[in-house]
Structure formats: C-alpha cells, structure tokens
Amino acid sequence: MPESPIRSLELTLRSIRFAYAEGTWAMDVPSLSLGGDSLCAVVGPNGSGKSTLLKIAVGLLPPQEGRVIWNGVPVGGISRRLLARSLGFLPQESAPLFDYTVEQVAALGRHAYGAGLEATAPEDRAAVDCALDAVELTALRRRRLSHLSGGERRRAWIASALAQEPSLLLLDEPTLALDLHQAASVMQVLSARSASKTRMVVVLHDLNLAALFCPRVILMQNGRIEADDVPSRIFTRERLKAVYGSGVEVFLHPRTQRPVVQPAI
C-alpha cells in the first residue's frame, strides 16, 4: 500500500534572538521557515550556531526574544508528548541511562504513543521492525548498546527517532561516528522517508553529502544565516571562503552534477 501524502505542515521561527551567557556571538534569526522541503540541511562552521538553532526550534531552548510556530500554534504551548507525536528530534549526542538493547532503544520513539520498551501494539512493534530495517540493524536487535561501536550506537539512536514518526524530524549530526559507506547510507535512508512520509532537517558537517542529499541548504555563520539556498547557489568557493576563512575548491562532478567541496592545497 503507498505511504500517504505529508499533510502541510510549517515550523516558523519568527524574530529570534539569543545568547549564551557565555558566548561570543547572540544568535540572530529574522524569519526562519522549516518543514517545507522534503531534505534540508544546515551546514557552517564549529560554533555557528547549528545545533542551538535545532534545540530552539524543538522548543528545547527558549530564545531571550522571538518566537517558534509550528503549524499556527507556539511551541512551548503545546504539551512535549503532544508535540513529540508531529516534531522529533534527534540530538547530537544520546547517553542513556540504562544498558538497553538496540530493540529497547528504537522503541523509546514510541513513547509519545504510550508505548513501554516491548513496544507490543502491533503498530509500534511494526514502526520499529521498519526503523531498524531501515538502519540495517535488525540483525542487532538484541545486542546492548555497551556492545556496539559508536557507528552502531549512533545508527540505534536513528531508528529511534524513525520509529517516532513525526510529520518533522530535526536531526543534529546523525552522521556523527559513521564511516563513509555508512553515512552515505543513513542518508539514503533519510533522503527516501523524507520524500514519501517525514520532512527532515539535518545538521551536517561533510558538505559533499549536504551537497548530494538535501535539495535545500541553509549556511550558518556567527548565529546568523547568512545563506540560504540551493546546493549549487550555497556552495561556490567564494561563499564557503568568506564562512569558512580558509581556502576551498568547489568542481562539479561527473556523474551527478552536484558540488564537490574539498580544501585547496
């Protein structure tokens, strides 16, 4: 049976700012529209700003001005289960608490359905048989996570936001710990549910899969945006020159046609 269409859906984050108390730079966001492309990636420099505009785009983090709108209605109105069922997020870093098995841990996405570990309903049981297919990690559903590598803890942590099916998934590095084959294939993964059942935001450090994956790109320099744009329009030499402070080639590649971002020697 085909997947259903993605209902319209919008998360807006209107007149943003904030700071650490900390911190060097505030972040400055005038109008921020996520939810409308299937695969968007956000890319920058360390300490540009990518994993703090997430956390306040989830409503992890209230800003000190501004607000987030998902779907007419401000985030921190809506009850975190509530919200949990239509916006997922997936951190940079997961530590659990318990020792759980790759199983247990795809099953926490189905807590905002009231789900336990055993997740028995037959269609949170169906949602995580799919998140861990999808991973390719249902060969390991019943290892620990203290025996796996960090490649196949990050990928459990994957499935579990799978599992949660959200109309919006905002995920903070999830090719953190991957090797190449695997982070091009997590991609894959996300770039396929993205265009038939959840939009997705990433944030991303390789360029070159931003590049390949994601037909929209939103560049982050100091808390600010300062592109935002297709892969073709965002990733020219100059422009990743004047973020990035250090030289770059950029080439198009044979076959795909899409950027190739590499540092100039």
Contents of the next structure:
Amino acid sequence: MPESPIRSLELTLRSIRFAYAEGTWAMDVPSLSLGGDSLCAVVGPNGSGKSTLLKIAVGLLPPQEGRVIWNGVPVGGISRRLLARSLGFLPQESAPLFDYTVEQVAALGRHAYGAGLEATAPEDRAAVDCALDAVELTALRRRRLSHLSGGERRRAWIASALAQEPSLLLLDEPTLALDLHQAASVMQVLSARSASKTRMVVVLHDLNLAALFCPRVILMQNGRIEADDVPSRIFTRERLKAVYGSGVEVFLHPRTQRPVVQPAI
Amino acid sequence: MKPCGTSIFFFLLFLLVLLACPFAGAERLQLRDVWEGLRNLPTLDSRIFLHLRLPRVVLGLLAGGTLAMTGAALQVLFRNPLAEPWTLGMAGGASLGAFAARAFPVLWLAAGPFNTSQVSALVGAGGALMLVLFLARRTGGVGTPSLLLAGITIGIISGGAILVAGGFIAPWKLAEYHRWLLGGLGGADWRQVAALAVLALPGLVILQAQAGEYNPFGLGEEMAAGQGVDVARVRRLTLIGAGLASAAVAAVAGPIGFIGLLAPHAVRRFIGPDMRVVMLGSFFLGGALLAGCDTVGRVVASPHEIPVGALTALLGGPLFLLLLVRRNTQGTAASTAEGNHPVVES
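Here we have the form predicted on its own; I need the corresponding form predicted in complex with its partner chain.
The next block holds the full complex; its first chain is the one shown before.
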C-alpha cells in the first residue's frame, strides 16, 4: 500500500554492468547509493552515461549484470505503479501528443494513485495545487501547453513529477535548452523542494548550476563514476581537465564561495 | 466543458442512426407496416427491416465503432495522430487473409460464428503490423511518418495481391471480390454481425481496459513509465486488442479506412484528450459515421450501392492530408527524437 512520502529511502546500485550493442564504452558501477542527500547532481561530458545511469536506477533499462535495490527490494520486483509512488523519474522533455492544460500535465503525475486527467480526489487536488504552487504556475493552470514559454513548459513537466510526491526523484537534464534565468528558476524550485519533501538526483550539463545548487556531485566519464563528492572537491582544474579533456579555469565566486567553471582559452 | 456530458451526445447520435437508418434505402419502409409485421405475422416490410436493413446497420455501427476505438488507442500507443488500422496496413493485411480463406474453398471452414477467414485475417493483421513496426524502427521510429509510409505501402501490396489472386478464383465469387479491395457492408446478415462480435468485443474490452493507462502516454513513453505505467504490458495488450479488433472488421467488411482517424479526432476536439472518455466517444461516433455513410451509399445510388469504404476514403482522406501537412509544418523534430528511443521494447 502507499508508502508514506517523507522517509529516508535509499536507492542502491550494486555491481552494475551495462553496454549498448553499438556503444564504445561499458557502464561499470561497483557501488552507488542515491537518496542520502537532498540534491545530488550527475555531471560529465556528452555520452558519458548520465542518462543511462538514471534509466538503470529507475528500472527502465535492465542492467546486464548487477542489482538495483530500492528500500530493500529490487526495482524490477515492484509493480511500476507502486514504485512510482515513492520513486519518481522525469525524463528529458518530449513533444506532448495532445495540447494539455498545465493542470492536466500536473494531474498526470497522480496516475500512480489512480487519478485521471482531472484530479478529483481531495489528496490528488492538494498534491496538484501544491506542485503548481511550487513551480509558480498556479496563475497559468488553465493555460494550454502550446501557449507557454519553454521555461514555463518545463516547469509544468516538473510540476507533474512533484505532484507524484515521490520520496526520491531522478531528473534527466531538467534545464536543457533553457536560458540562464529559466534554468536558475528551475534549479531554485528543485532546491527548495528537495530541502523539504523530495530528495532529488539531477543530471546536469551546466557545471556552474551543479556547483551552485547541489551539495553532492557525481562526475561520470565513459560509463564510470570518476568522482562522487562535495562540489569543491569535484570542480578542480586537474579533475575537470582529466574528464573533459580540455583546459578549464576554476575560480571561487567572491560572494557565494562556490566554484565557478570556465573553459580556458 | 464536461467530457461525460458531451459524450452522451455521441451516444445519442449512435442511437439515432440505429433507429433511423434501417428505414432508408431503395425500398421505402413504413414504420407502421414494420411494427405490424414484427408484432403479428411478418410482412414484406418487416422482413426487409429485420433480415436486410437492421443487420446491415448494426454491422456498420459495430464495425465503425471498433475501427474508431482501435484508431484512438493506436494513435496514443505510437504517439502518431495519423495511426489507425488502415494507415498501419493492418486492415489491408487482414483483408488479404480474409479474402484468401473465402476465395479458395480448400481454406474455408465455418462453425457457428467462427470461420477460417477470421483466423487468416488475424494472421494477416498481425503479420502486417509486425512488418510495419520493423520497417518503421529501422527508418526513424514509430512516432514518425515512416510508420505511415510503411503501413500504407503494405496496404497497397495487399490490394495488389488480392487483385492477382482474383485472376484465379471461380467467376461467381468475383461479385464479392471488390469488398476486399475497398471495404463494404453489402450482403450483411446476422451471421456476419455474430462473426464480427465474437472477435471484436474481446479486442475492445482489452483496449478499453487500458484506457486509463493511455493518458500518461501523451507526455511520452518514458514519462509514462516514470508515472507508474507498465509500458511493455500496455503495449503488448494494445497490440493484441487492436489486432483482434481490426482482423474482426476486415474479416466481414474488408479494409475500411479513415474511420479510425475521423472519429477520434472529432471526439478529442469536443471532449478533450482524456482517453477514458475518448475511447467510448470514438466507439459511438465511429459507429454512427460508418453506418451513416453506408446508408448514404445505399440511398444516393439506389438501386446500386456505393461501397462504404469509398465514401470513408473521400471523407477521411482529406483529413489525413490536412493533419499530415500540419504535422510536418510544426514540431516534427521533437517527435522524431522521441521515436528513436523506444524505452521498453515489447
């Protein structure tokens, strides 16, 4: 029956091996535990296996070897519906088939609880309202997706995942193709929510966003976890050069004291 | 707009067609004579009503409803608003199978509402669908126009095969032969209604049982999986249900196109995208559309008839082209990217 949302649950990956048929690398993750930190970033160059890691972690991609354990149970052994109540996954955005309203997109997040396109049960309504409030789309809740900006659309997608009220949410590039302010506002939403209700693991392209918002960063290269640490120890010139292959400069932001990364030219 | 309230409108339309269309046709039936004949001794009017007109209208309602509901489900499953049994080649493949069993006496066996043409139609529908999916996955993905190109081509190949086989069948069977090329309800009787129902109803029950799971598919397959949908299971059941349903229709009426496109699009326009209501609304509207078109085809050309497949093509073909043009002028890039990533293969 439904898991109570706020509990420290742990998603553990053990001796994971996975290779695509036409891939140049094989994923090899001996041991990884997610969910212990409020907001965890997964970074690395293009094609380093960040999305693959996420899909394996939520059980969408069965690994060739190894196990994924959620709350003591293998993810493959739980029904998707029951799993979705505690473990959420927000994939990269794809074009919607129909022109839903913002409210309907959020209500779809309640699917695992048996809700339809309109959330009618009181707890579904409350979750949808709360999610729309968190992403600041309450005023636009009846607006259709085709009438939203890129950033608003992304926030509607995130509202859907938040309405699901999982205790751990994995997000694949939620800031992709957003401009600076929209990306920052998405990260602020995630950061605020992760501090209270839902722990999050976020695949990010932008190293500065990761450094600014995430207390834990996982750095990937060629399907392996190169480093898993606090941002100040991940974002060093030597480490990033080793992974990204070209020179980078790393400074400390004068006010936040967070690392700032720029390519060296 | 209240989806349930609007869907009652489609139900009323369905009822109206059921009650009114049997009275239209080459022979004008008087309501009073039919009523008399049904209550007391059969009259000519009541016989025509009961044994010719009513089974034909019921067959049209059931076949149209089946095609429309199947189309609505396939459009969501493949994330392709132009998918339906005809455009996916299932109708053509099933018709080729059904035609083979009827045209060649060695292949024909019947027992009650069951006969070998249903089996060969199922084989044809399943074979065509597998081939279309295989071709689409190799050429860009199931969300793309490749899917339709493969499906329509397989439909044309099936039609070609029927024409070739037509050269070898007994001459007195030629009268039936056009139905398998274009689709029609000529010569409908209660046995055909039974033959359609035994195969189509299980298919429709399977599809309607998935209706709630179809909603999250609208945001993408991976998103649906994240929201708690067992994508592989829904896909498997939908393909089985759609295969049963389209084979059932093709086995009695041939490859009738575009009802599976017209009805779901019209229904979504009026009641929005909630699939649980869209599926039922499509059934009622699709049934009314097909039976209505068939009645028009019987009445305008009487005493000849226009095959209903020709009328649905004239009505639905332009919609298909309109949607194709609109789709290709906006946002195909996103759907292509989606099509390339089947998360969970069936």
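Rigid core (definition): largest C-alpha set, two forms, superposition within 1.5 Å. Note that this is a predicted model, so its numbers are computed, not measured. Positions refer to the first chain, counted from 1.
- With the core held fixed, the Cα of Pro96 is displaced between these two forms by 2 Å or more.
- Superposition of the core reveals a Cα shift of 2 Å or more for Leu148 between these two forms.
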